[in-house]
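This document opens with one chain alone, in structure tokens, the form predicted on its own.
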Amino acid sequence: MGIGGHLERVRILPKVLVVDDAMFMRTKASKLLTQEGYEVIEAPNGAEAVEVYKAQKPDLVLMDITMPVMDGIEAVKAIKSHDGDAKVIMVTALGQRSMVLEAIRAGAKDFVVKPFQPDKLIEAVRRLCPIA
């Protein structure tokens, strides 16, 4: 009970998993998403992303394609085999069109080109994971 006997509504923030091997990209995306009202968790590669996904069940995954250990496409496949309803947005450099198409076939819902424009990233995230 809150002040005055009213029940307080606890707002649960949508959780986004940001996956990129470049720390500055994770930091940039995380800061932007946090400012927009999302809870953010991070992983530096696809293999860790799969483990974090299984443990934390984020509402959305923002996944880089080219990473060491396990690339984004393999990670999408692993996440989708674990949770068919997983929502994944791929983050890709220009010129990775064939890889984007492969990621979409693997189950990704959307993609954003990096270096991303903040408004484009937020628009893609909100489309799949709106804040109530």
Contents of the next structure:
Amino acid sequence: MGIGGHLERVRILPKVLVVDDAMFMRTKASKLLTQEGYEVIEAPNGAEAVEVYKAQKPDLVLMDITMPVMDGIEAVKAIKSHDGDAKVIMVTALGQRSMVLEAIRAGAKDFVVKPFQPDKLIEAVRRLCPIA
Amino acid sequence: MKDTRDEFGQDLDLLLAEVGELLAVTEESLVELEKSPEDAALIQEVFRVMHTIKGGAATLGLQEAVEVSHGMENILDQIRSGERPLTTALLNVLFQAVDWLKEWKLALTDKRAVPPNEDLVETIRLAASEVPEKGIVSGKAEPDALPPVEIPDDTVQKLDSAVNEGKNVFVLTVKFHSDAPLLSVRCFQILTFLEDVAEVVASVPSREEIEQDRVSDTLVVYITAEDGGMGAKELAGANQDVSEVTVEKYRAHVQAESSGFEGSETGDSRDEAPKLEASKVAQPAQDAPAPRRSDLGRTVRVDVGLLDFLMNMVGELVIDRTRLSQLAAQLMRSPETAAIGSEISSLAAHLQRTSSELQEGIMQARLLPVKSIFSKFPRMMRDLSLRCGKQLDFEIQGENTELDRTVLEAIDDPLIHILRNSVDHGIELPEARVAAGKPPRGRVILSAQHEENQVVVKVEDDGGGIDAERVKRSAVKKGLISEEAAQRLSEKEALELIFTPGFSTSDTATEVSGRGVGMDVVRANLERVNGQIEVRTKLGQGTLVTLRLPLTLAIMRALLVRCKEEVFAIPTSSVEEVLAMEDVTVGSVQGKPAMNVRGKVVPLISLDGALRDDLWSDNGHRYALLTRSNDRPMALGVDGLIGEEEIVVKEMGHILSRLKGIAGATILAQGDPAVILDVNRVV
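Since we've got the form predicted on its own here, give me the form predicted together with the partner chain too.
What follows is the entire complex, opening with the chain shown before.
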């Protein structure tokens, strides 16, 4: 394989921002998405997610709901008001029905339920943010 | 590198590490909640932690922990929403749950069977069911099911009038998988997004019903669209949990369900799913400004073993650098090679800067806030004081002070012991305190702070203090010291007795403090990490225990000395003064060598003699190091001084490390190994 072949393989990966206060969940999701060919960045709460979103403009956000400092709903609202085209998938537990509803009203595009099945998560991410 | 473990094992390790931290936080919050049960922020905090643990456990299929954390979450949710107050009984259930989770974590860490949770789950269930249950129990909230599609009259009217206006109305029937979670939210999502591509005339169930969680596994949406409803069909089909989408034309006065309509079209939504959204996907970041790395959320967990390894490697670099300098010096001596020598010399200088920054960086990475061990103490102190019938305010200061994690580990048990002592022996019963003119609540403060190159951890109580006379009596009774010797002891020396093996002031070991370890073990633990302990007490007023700890163990300043051709490194912190023998008077006391240092008589011990267990031999040394062994002044005779250096401490095999007086080994700049002395244990 010459240099050309090597260069061909360099391309910019779609960037997904994973927001969760649980490091375990972030790591789990990051691992899955990295394997699928996404670049993953992380934030441990809503407030930092908004900062990271503004700074790095990821192609997609995976957003937990219950978090310290700023919860996922507020974060979706803040991100949407900064960038109306932002794509956010909520990651939710079953008991949070009304909150997901609010998130979707605020412009979240989709939701996946925790504990997420890997293929469901990937399916949802791919749909909103396909790998070229 | 060492990735032989299965993925589940790695995930589990990661989860358990996080759960450990979360539980520590929870425990602290619960103790706080006991004082202020109305604190909404604390309740939310504990709720959030339980939620997080549940999520993690569920992801790995750890059902027992899911049940417990879910139960706690339920109770906390009831409290959070104001349905019920946080009572002591509830708090106790929450404490029990935390205890179980701690057990559970330990069991998984040690690869043991997880503890049974039936009793606890039952307790939690009972506690939670004292009020009407909310829908989230077991996560399978069953909404009031509606019959699949029965168009309400007003909807029919709406549809008919739309048709009469000449609009093309289509019926979009969306069927969901039977196990689809949060179905009403899914319906809401689809309905919301359909509005982007079509005009929604009506839906069954209606938007209001959906918002109230009244849905079934079929959603019917009536839309008007120019494209025959294909865009809508694609959009709805591109959704998780959707099993089938059909579109058909609506005919006035006819139930949408009837089959046999022309234009009816059924298709597996999955085949044609993602195109629509795909076309709208944002352009990849090509023309975006160069990505700026954010430092947010960018942490990794690293095995301490790896850090130790890196530190060792840095040590090697330092040695290479010194050799390089020596080589450069050699080359520079000869005119032919002077140029290359000076080149190498500047290279060595650069290497020095780089390696010391590297060293600094790795040391930083080994630091942890003391919080990581302090956080469990509030709970412990609460339980202890309850058990002893004492009232206690426990306060932590400086919990963000950082320490090397090996040092932290080494002070964990000692602190437990000291804190237990403060409650058990220090703080008096409320009546006794009042009688002594003190407030009934005792006070214990645990603090940590930096002082120069050390971290000082203090445990201070306002209890009864330690009675030196009682200590003496106890020591005599236990045969640790003779009656006459005891009489001669100063108060400070008497206090020293509590560090003697086999000593314990309490005549009967209580449930709280009697754990078979004494202050002697505490001191030994501390000395292992070059720490020092000091106890000060005022009878009737309280006790202050001070631990002085090095910031890090991996690297230290040491005095290099020579004794009989051997080079030894002695931590600079333990050398008080270096004296030339010719400047002092050496005599003998009771036939043993001693020297007079400004009027004080200090025993003089030969370093190499001491290591051969032949303390008093061979006193032809040129220098004496003034130091302390077991808190008593001592002079150590050596033959020569080499200088002070920063040394990298290397672990020795455990056989060598058990040798008395030896703390470790290091490699000197010249590449030769040297022994690091533990002065405290030389004698």
